[in-house]
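The chain below stands alone and is given as structure tokens, in the form predicted on its own.
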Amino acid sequence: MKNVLTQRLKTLPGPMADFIRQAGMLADEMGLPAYLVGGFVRDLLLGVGHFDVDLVVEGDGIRFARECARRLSMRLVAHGRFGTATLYGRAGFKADIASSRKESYEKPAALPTVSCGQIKDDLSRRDFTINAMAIGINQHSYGDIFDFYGGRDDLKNRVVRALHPLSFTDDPTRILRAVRFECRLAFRIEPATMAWMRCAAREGMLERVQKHRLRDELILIFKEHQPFGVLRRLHDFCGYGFISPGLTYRRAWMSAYAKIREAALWFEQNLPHKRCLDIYVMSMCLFFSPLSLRRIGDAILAYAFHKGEGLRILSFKTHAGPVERQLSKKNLAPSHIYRLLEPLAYEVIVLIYALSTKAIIRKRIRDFLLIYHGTRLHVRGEDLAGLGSRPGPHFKKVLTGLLYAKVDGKVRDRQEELVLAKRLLERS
């Protein structure tokens, strides 16, 4: 196994492999045992993609991270309260570095009390056996695997297994994580772990955990490649009552998500100059849409979703129906379409497009994104002043009227804009 892992470490992307090798050499210099841990090890063993490096050292992790940053010219963000740090490399990857530690829980669902520990202690606090393995990177242990809890066997058998019966009482967010890993990896939650999860859910552990921690786990679910498969499994397991009363799974979500992905791909291919869509936010809009506006607002407030996420979720609930009804009307001027869609975020517009079954609505949204959106005037406020009008609030009205006229094709160039501007100023 050591030879296999050593070879796999060598086949990592160049900057990442180089960072791991140099971090191991620095750990030797500083006399610190150092290990790759967590999901990085799991994915390395599975032979799937690698994203971020997760390192643990037996000793002062922040001091080690600072020295790594200095030696390797990386940007450092330290989290002194937690004894962790994040390094950002020029090649676009990041490395999380922590001191190995033990954890104890004073009461269920509380944040743990942390103290220094060895690598076995650190691995024992992990959520599942498949995430509780480490690989040494010091010279004497490079490529050695440390697997105290049967993680390799569970990977081989495609099993998600918690480390002990109180795992989900100590940290109820692991319920969401178990379902997420089960669906993402096409594994199965083993029977004892399932029983411990059900027991914690029946005892209301999810309702007792801090909302922001649940929020982070929910967002990770929405960022999965197939989030509604995970959400269906979660609903079958414990429902959504801990998120919001009355929220339940909708079978139509699975087919709707396929349409979202298709629409997002169309957006990316046809509008590559626009910012990337947050597809996970579109999934959140769909998920919360069956709730009333008040309940959505309550959930956003309780879970402290980021402002941009909350605004787009509320916007979809508020505007999707009225916008669809307006867009389905006959003889709609381009400027009317512009006024309807311009204030909305791309995610809301593309979600309406993806879910609509009416060809006229989809065409009008395409026309907005490809033709009307981004229309710019040649004439500005100073040009209006040059026509002999004193600046004031009416300038905005005139410029808006000009913009709508341009969207409708009534003016095409600067000269035509100035002619119309003069007429509009005379009326204002």
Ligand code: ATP
Given for the second form:
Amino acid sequence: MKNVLTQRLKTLPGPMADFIRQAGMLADEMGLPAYLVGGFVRDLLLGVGHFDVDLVVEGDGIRFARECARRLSMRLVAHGRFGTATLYGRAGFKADIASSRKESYEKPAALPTVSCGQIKDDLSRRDFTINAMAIGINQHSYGDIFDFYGGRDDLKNRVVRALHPLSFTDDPTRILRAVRFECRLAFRIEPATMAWMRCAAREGMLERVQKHRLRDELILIFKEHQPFGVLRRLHDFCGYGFISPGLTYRRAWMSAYAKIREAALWFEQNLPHKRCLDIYVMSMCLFFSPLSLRRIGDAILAYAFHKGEGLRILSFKTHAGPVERQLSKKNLAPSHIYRLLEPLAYEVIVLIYALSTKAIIRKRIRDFLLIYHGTRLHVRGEDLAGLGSRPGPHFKKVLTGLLYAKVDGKVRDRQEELVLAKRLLERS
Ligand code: ATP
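What would the structure be for the form predicted together with the named molecule, given that what you showed me was the form predicted on its own?
Up next: the whole complex, starting with the chain shown before.
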């Protein structure tokens, strides 16, 4: 196994492999046992790509991270409160560094008490056996696997297994993680683990855990490749009552998600100069849309979703219906379409496009994104002042009127814009 893993570590992208080797040498110099841990080890054994390095040292992790940053010219962000640090490599990868720790849970679903520990303690506090393995990176242990809980067997048998019966009572967010890994890896949750999960859910543990911790796990679900597969499984398992009363799984979400991906691909290919779409936010808009506006607002507040996420979810709920109704009307001027769509975020527009079955709506959204949205005026505020008008709030009105005229093709060049500007100024 040692040889296989040493070999695998060599096949990582160059800068990452170099970092791991150099971090190991530095750990030797500082007399610290150091290990790769968590999802990195799982994915290395599975032979699938993993983008972040996760390191644990037996000793002061922040001091070790500082030394790595200094010697290897990496950028360091220390999270003092958690005793962890993140290093950013020039080649774009990131490495999380922590001190190995021991945890004990005094109350169900509460945060644990933490103290220093050895690697075995650190692995024993982890969620599943497949995430509870470590690989040594010191010279004498380079490529050695530390697998105290049968993680390799579970990887081989494609099983998600918790480490002990109280795992989900200690930390109910693991229920969401179990379902997420099961779906992502096409594994199955092992029967005893499933029973422990059910028991914790039945005892209302998901309602007791801090909402922001559930939020972080929910967002990770929305960011999965097949979020609605995970959400269906979660629903079969414990429903969504802990998110909002009345929210249930909809079969149509699966096909809607395929349409979202198709529309997002179209957006990316045809509008490469625009910012990347947050596809996970589009999934969130879809997920929350069956709820009333009030319930959505309550969930956003309770879970403290980030402002950008919350606003787009609310915007889709509020605007999708009215905008669709307007866009399906006959004889709409381009400037009318512009006014309807321009205030909305790309995610909301593309989601309406993805879900609409009406060709006219889809065409009008495409026209907006490809043609009207990029409309720019030659004339600016200084030009209006040059026409003899004193700057004031009416300038904005005139420039907006000019823009709409340009979107409608009524003015084409600077000269025509100036002629119309003069007329609009006289009227304002
Ligand atoms: P991903 O591929 O989604 O990033 P990951 O396994 O790297 O998966 P992280 O959320 O980055 O997941 O967490 C890193 C490691 O920390 C996990 O592999 C696991 O060992 C541990 N961990 C994370 N969350 C928990 C938790 N709630 N309870 C116990 N251990 C956890």
